[in-house]
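We begin with a single chain expressed as structure tokens, specifically the form predicted alone.
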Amino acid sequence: MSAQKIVVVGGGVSGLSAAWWLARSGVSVTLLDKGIIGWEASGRNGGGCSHYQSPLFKEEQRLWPQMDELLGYPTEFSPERIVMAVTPRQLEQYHYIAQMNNRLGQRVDVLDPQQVREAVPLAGDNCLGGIHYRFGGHANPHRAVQAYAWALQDLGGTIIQHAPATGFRTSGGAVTAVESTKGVHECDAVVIAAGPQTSSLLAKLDIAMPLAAARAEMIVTEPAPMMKLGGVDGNGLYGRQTLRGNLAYGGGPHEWVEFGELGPSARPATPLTRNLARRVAELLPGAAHLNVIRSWAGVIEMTPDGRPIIDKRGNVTFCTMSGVGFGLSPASGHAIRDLVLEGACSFTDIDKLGLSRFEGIADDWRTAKGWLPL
């Protein structure tokens, strides 16, 4: 096993986690990224780790509390989460989520408005109630990306930045090398976890993956007084309070974009930034006076049903997490490691995440869903 050479294409958290899991198994790993690792959505997101609808959920929950120790570097993971409602429709939705999770044995407490305000001092009189996830939590995306990368290098893995993959060499139906702008990298197997570029890279291997790209935006405020629980969502937002007190929030609406092999250079847009700031002020009126000090725009990818794809064809394993890659990264990396080395996931059934579910999908599926650039 130690003689195997694996090339991982994509330096977001999914690729980094997969590379780290493979290196832990004694494999020689080279990771390529078109720019700087974690420079897009992986390093700039809400940091949530509470994906109860995923088959990877139990492994996600098992691993996050251990990740600092396993990686040897801090991720700033913090457990639990509160979701607040500021409209009756939101409250109804959150109560449904609580009931569903409790039926599955995953504790979620229903909170009245006063209980929310006690837990979240920045909440206002417009709060109608909320729920408290007693599982999940959040971590710092920047710290986690660094931790994965450093841990991979500690195990002997190689990271090559500013080296976009440009093609593949094959023999007998298997990939034998990955071509990049910084050389040719021989391999026994390849992992493609390149975010929105995944579909265009797979197309070079005659594998069709339906993906649509969208801009994702986040804002960061100046520091607010520290809350008891840093993970607070609601009003269509995801985010957290940093250890310095800043509020970092994002969350729709998607702005669909065209995306080629390298894609557009996304920059924050005033209308979407203003929309985020307004909704943060509605969610947390006690923070409405804070200035927005930073904003970010990047590109994420979505599958037609909004769920991840983790699958394998020959010696090519591929992954697209459809906007939920950060929180699931400890588990997705484990699953990818298993597919590469064992041929199947060892800890859960991921058949529902297979690419075959999209066989026969119409070429104009994006038009049918309205997922088109303005």
Second form
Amino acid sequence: MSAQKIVVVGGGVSGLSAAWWLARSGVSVTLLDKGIIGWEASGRNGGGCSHYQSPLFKEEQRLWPQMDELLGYPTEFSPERIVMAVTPRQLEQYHYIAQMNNRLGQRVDVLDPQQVREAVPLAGDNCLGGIHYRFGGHANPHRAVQAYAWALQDLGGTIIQHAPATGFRTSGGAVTAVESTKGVHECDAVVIAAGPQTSSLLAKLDIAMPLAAARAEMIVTEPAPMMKLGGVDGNGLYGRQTLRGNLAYGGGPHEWVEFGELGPSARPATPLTRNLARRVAELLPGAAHLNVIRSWAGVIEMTPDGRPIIDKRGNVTFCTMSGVGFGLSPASGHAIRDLVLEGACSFTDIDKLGLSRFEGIADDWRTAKGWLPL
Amino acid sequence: MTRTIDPHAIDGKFPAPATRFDVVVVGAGRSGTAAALTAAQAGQSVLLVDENPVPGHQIGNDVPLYFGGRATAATQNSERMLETLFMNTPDLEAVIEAGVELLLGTCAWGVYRNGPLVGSLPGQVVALADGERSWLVGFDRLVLATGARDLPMAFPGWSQPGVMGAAALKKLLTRYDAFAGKRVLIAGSHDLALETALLAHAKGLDVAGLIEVRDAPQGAADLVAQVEAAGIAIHCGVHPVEAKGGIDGVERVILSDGSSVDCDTLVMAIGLVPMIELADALGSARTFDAKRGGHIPLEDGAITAVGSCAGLADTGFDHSAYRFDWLNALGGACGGDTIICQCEEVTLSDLLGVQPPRYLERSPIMQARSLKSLLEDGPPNQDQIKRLTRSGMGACQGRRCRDQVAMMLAVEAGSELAALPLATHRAPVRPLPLKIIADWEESEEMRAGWDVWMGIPTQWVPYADIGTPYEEENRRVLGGNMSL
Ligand SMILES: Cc1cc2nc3c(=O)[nH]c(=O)nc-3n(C[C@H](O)[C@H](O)[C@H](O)COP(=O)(O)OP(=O)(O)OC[C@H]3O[C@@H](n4cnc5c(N)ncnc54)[C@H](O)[C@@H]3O)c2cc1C
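Let me have the form predicted together with its partner chain next, following on from the form predicted alone.
Full assembly next; the chain just shown is listed first.
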């Protein structure tokens, strides 16, 4: 088994984590990225690691607190989150989420406004209460990407950047090599975790994967005084206070987009910056005077039901994370490793993340959902 | 057939801007006022905005110029500054008379239009903000006349008050009447430095001299002659190795020949950088021109750059080579502990080591990583260095360090500066408070369609609940949202 050569296509967190997990199992791994690792969604996201809906949740939760140590490089992981409401409707929803999680044995406490303000000093009089996830947390996407990459190299893995995969060589139905602009990379098995491009790459192998891509935006402020707990969401926002103190927040309407095989040529933000800023100022009135210093956009790909696909056909394992891939990456990499080396996920049931659920989906599914570019 | 709309997508949620002009001009310097006048005289509706007087918090952050803590307290009084500025800018009266709408104290912090990856905007807009609010203005033509900003460079002691830029000094002397220094030493001897010396002298400041890293004065002969005629010495073949000072900042500067010059201000007049951030944040085309001060905008349909933001006057002088001579000299004076990024306190050794900030643990293998090891993995990219070290990520939006870090990166990688991808500029290109940049009058469509994440009903249903009655309950209670 350890004589195997695996090529991973895509150096976002999913591909990097998978490559790292494979390298930990003694496999020889080469990872290709079309550009710089982590330059797409993996380096542009909110850093949230609290995906209670996912079958990978338990593994996500088990791994994050250990990641700095396992990788050997800092990821800035910080545990737990608070979601706080500034409208009665929000409060009602958050209470439902708390109740739902508690039913599933995932502890979420309900906080009154005073308790929220104690934990979140930037909260204001408009806070109506909140919930406290006794799990989850947040990490720094840039650092996590680089930590995976360095850890992979430390285990002997090879990372080739600026090398888009352009095609596959097959023999008897199995992929024998991946072609990139930097050469032909022979392999015993391949992992495709290329974000929005996963579907066009799979199409070259006659595997149909329904995916649509959307643009999402975030803003960040100058540092605020450090709060006890930096993972503070609510008021239609997800985000975090970084360990430096900056408030980084996203949320709101997305825009369905389309682009070529090499990904978007630009990732511009829009005046949505103003709508985000308003909600941050409402969520954290104590920070309303702080300067916004940057905005950015990233692209996420979605399956029709908004759930990830992690599956395998022949010696091709593939993964697309539907906008929740950062937090789940320690676990998705583990699952991919299991599929590649053992044919099945060893630690949880991921059957409902299989590709076959979309068999026979109508060609015009995007039109039917209104998931089309303007 | 009517198009199905995803209720949580951006479609139709941006209203058209409340106002629009045939021409919006950003920057009321000489080039901007001239452009505004010409357009108004041709019968076009014209809006001219200028960010000056800039708010006190920006001056403190060295935005947009390198004020270096040498602005007087008068700059905190925006009413008074507005008056002073108006009095000091005689062109403005003519502009108003010509029918131009003039807004001072108003910055342009973003330009937006449909293009790659964006199709949701109701036309092209420029985003403005003053001390009260932010808003969007539509335009047919946008003229960028934003000028050029300072090029600071690190050396021991540079991060204290009293080390500042030539453009900031000029602004404080000629527009704000608010320079706090008395005796200035000027680094550089090209035209910018010579003009700075003459201005300072004319304004009655005590000019301690010019220092030039190269062996001879670099600027035009007539300017050199004027400076010498004013009795100002140009010391060649020397550079500062340290600025020493006390609680109020710089008191003297130690030079590489061991001499010491008493002064309260060291003015860096090594070069200016065209202020292209609005155009660049928009993704507009640009090119690198060493003779015109660096990256400059290219012709771009509805957007024109005029004045020095379009590039410094080409006198044949290779600004880039000159700047590298200064970088090498000042860099040689730096220790590993010299701070390069003032906002994030990134030292030279942390930068070259691509080390994380001090609040994170540096394992032995982390400490073994470096810029060198990173460069083995791919060509240099400043945004990557920024993400890892935080240099350029702070409240000044990288103005104090981005140019020198790019140059250091080019040196370390042995590549041409022009070949390095320019570190991205991002809106808002001025730091603006949340409550001011906020859209307090957003559209009902925006409010109603807002969701924290995508709004796909099936996405957040717990795995164990899929296909159970809980799935339906989840959809009902959360209304298809992750949560609001
Ligand atoms: C604004 C925003 C906020 C988000 N917030 C969160 C959050 O808080 N929590 C969370 O868990 N998730 C969040 N996400 C989603 C998360 O970022 C993604 O799900 C995750 O990063 C996906 O990682 P990936 O590796 O699967 O894909 P990507 O990050 O898209 O990586 C794919 C990689 O494949 C490479 N590639 C593509 N084509 C080729 C090719 N032909 N050859 C070689 N390489 C190729 C690309 O260059 C890229 O590096 C957010 C996303 C965005 C945009």
